[in-house]
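To begin, one chain is listed below as structure tokens, in the form predicted on its own.
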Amino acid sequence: MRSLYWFRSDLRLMDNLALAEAISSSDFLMAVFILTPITWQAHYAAPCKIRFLLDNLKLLSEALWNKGIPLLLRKGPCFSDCPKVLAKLCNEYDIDAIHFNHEYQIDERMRDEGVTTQLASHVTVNTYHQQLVLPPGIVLSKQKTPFKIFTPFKHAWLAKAHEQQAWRTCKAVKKTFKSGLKPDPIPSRLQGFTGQKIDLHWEAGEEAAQKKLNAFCQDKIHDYQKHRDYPNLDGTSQLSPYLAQGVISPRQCITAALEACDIADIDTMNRAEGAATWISELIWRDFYNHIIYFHPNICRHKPYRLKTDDIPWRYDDNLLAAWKNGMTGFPIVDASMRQLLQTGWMHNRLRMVTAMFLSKILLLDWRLGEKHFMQHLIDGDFAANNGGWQWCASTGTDAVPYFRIFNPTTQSQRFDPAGDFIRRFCPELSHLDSKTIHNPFAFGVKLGELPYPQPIVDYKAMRQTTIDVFKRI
């Protein structure tokens, strides 16, 4: 059998169910992974984004070929083009049959259709779910229908999954073959994607996020539930950008997490709060995909409370600036949106407040804060990202609801006491104490004392607005 694998956001040789098939069928297997600049550029990707995919890319390419498996790399440079170029591919060396892992996002069921379409006449399409560790239509309602609540999904993926024993990882098929081709070189950087030069904190991969998912579990996931949203402590397991790219797979995390508490099976993972509270988050990650593929006009923009569409969003161009660049005179939010900007990363916490600062506290449309997340971060993920933001502008599936409303300098003073985060992003405020640096013109601090904006909205007066707003749809 000659074989061909389709890397995606499936970066990884361990725990992948996908290649495994493909190496134990295969006489002669090659690998390729199809660069769509163009559509990358349609739905957002940070630059940052890119260059940490070819990195992992051409440390999986090393791997593979190790195994005797070369990586080619094509070029879209869409989507659509995908078909042609695959269909070129299995004509050229004679492939009998294509591997690849399932992805949920309406464009990327549009492309996998089209390319089972184009070669299953002469190619065997083999297909896995492997990039969650639930797939859609798995999970549902005891009416068969999907959640759209978070708590009873979870309860039911707990359930499902005990019983399926899906957490768990597959091995690695110990084979090696003898191939005339040769892997393509990996580029270090992509034409259209250069803008944003920040130095990654993320070494690129598998062994380098099996790394740090073992330092994780050893040192921080006990604490996790105490220190998860204070942004100065090193309490989270900093993951994203590695899930986001399938570089390490949930059930690898969710293994891991188990194994470091002494817990042998999930549906007991409750007797370690830090790991429950953790392994919730990958849950929240299976989640939302389950919501885009049941709802998938979400990826056309549009929100998942259709009625919320009524709601007068305003678009202010000096406002959005402000908050972009981490300007608003609100010190925990212009921290925040500076973290961004200069890592290419935002703490989890911290997105929370200033996604909803954005919606509820400036009323700017949440698409606006969507598309520059996305423009910006190395985890870029479109479900998690949607998901969050439909959660804070109370226009998505288990939403806030839209009267709660957080007080950035409540939050600042909560999460970050001393001010330090703050210090270290607004460093114009670095001198102000602890009380004084959450929010300097109420603390006594007078214009034109400070290189600091003031305050770009009444937060107060913003807030009834924002609630008097939802009222009336």
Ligand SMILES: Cc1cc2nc3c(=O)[nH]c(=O)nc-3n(C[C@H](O)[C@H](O)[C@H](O)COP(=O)(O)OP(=O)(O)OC[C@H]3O[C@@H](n4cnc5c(N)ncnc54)[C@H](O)[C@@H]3O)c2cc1C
Second form
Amino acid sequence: MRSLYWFRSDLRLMDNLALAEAISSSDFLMAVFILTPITWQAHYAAPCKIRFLLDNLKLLSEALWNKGIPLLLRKGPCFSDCPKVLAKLCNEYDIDAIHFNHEYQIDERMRDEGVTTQLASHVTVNTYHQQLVLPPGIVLSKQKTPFKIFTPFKHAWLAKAHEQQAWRTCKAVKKTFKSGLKPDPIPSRLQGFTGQKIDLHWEAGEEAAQKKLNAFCQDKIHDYQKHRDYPNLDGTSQLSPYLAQGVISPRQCITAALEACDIADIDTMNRAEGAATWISELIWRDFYNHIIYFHPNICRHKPYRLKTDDIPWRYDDNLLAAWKNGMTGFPIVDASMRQLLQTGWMHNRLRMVTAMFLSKILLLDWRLGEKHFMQHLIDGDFAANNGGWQWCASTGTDAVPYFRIFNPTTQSQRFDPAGDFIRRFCPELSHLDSKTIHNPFAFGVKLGELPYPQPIVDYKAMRQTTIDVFKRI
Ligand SMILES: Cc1cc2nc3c(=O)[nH]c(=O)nc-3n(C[C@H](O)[C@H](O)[C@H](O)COP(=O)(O)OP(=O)(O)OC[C@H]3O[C@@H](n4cnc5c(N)ncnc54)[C@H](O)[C@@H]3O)c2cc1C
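Could you present the same protein in the form predicted in complex with the ligand, rather than the form predicted on its own shown above?
Up next: the whole complex, starting with the chain shown before.
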């Protein structure tokens, strides 16, 4: 059998069922990655994410080549070009079978349908569900409908994951190939994605991802439930950039977490609070992917609760620019937004604070914030980003109630009590004491004493406006 493996957001050799199947069923195997910069731009992919992708591809190519599998690189440049690119490859190399893993956003699904239609008459198309622990359609209510609320979803998910042992990783196949082909060189930059100049804090590749996972499971996982909300403690795994590109799988994460806590199966994960809390976050990842699968309009910029489109969202360029640049006069918001610009990543608690600030305090359209996050996040992932934004803006499924609005100053006092996180990203405030730093002008600093803006809105007044607006709809 002559086979082609198509890599997308599954840039790994380990725990990759599709690749394992391709390897064991073939006597000739080549792999391809298709660069689709025009579609990536339309999806607001961040330059740092694309740089990380290319770095990951380089290491993936080397690892594949050690097994004699050449990774070819082709340019789309759009998703809609993929069927003809793959058809040409199959034709050129006399391919019998193609293998790839499913993705669940609407454009990705349409691309894959196009590929299947184009190839199915002369090539066997083998597809697999590997991006999540449990694919959409597997976790359903007693009425066989998809869940809308996370907690019952989680209970059903745990039961299914246990029943199917779906959290266990699959074994790699030991086999090497002689194809006579050479891998294509991988560029380190891609035109159109060079604007954002930041030093990447993440080392590329499967090995680096595994090292990070092991380090987290040896240590931080045990106190994850206590530390995860404190941005200055670095108590989370920071594995999101790897998970977003499939350099590591959620099953590898769960297996490592349970092993670290000496737990034999996922149905007893609650015996270790840290691991259970962390695995719950991975279940949120599945949940949001199921939501976008069953509600594809979400991928077309629609809110889950359509009625919330009646909210008179604002489109004020000055407010938006102040939020984007970390110049709102609310230190925790500004430090977080600067963390995003400087590192391409933001802590989860801060994503919630800043997203709620944009949507509920500035009353700006949450989609403006969703887009800005995608344009800068190294871990930009449509389902998680959209899910997070719609949760904060109270437009989504199982979202925060509309009247629950985080007070940035209180959040700051609670989760960055000494103000050290703020000091890291707002050096102009670093000399302030741990009380004043959370809201300088309210706690005694006089106008003109700091090179820092006054709050751009009156928090209390805007909070009330937002509640009134939501109440009306
Ligand atoms: C407004 C907003 C936007 C977000 N955008 C993204 C995004 O683009 N990409 C992204 O991966 N996550 C996003 N998240 C979820 C979460 O903030 C990040 O996954 C997390 O901060 C990544 O850090 P970590 O790897 O240390 O997470 P950990 O706490 O170690 O969690 C482990 C993994 O679980 C998954 N996860 C954690 N929390 C969530 C969640 N709430 N929803 C879905 N998956 C989750 C991630 O894959 C994460 O790497 C967003 C959240 C909000 C509120």
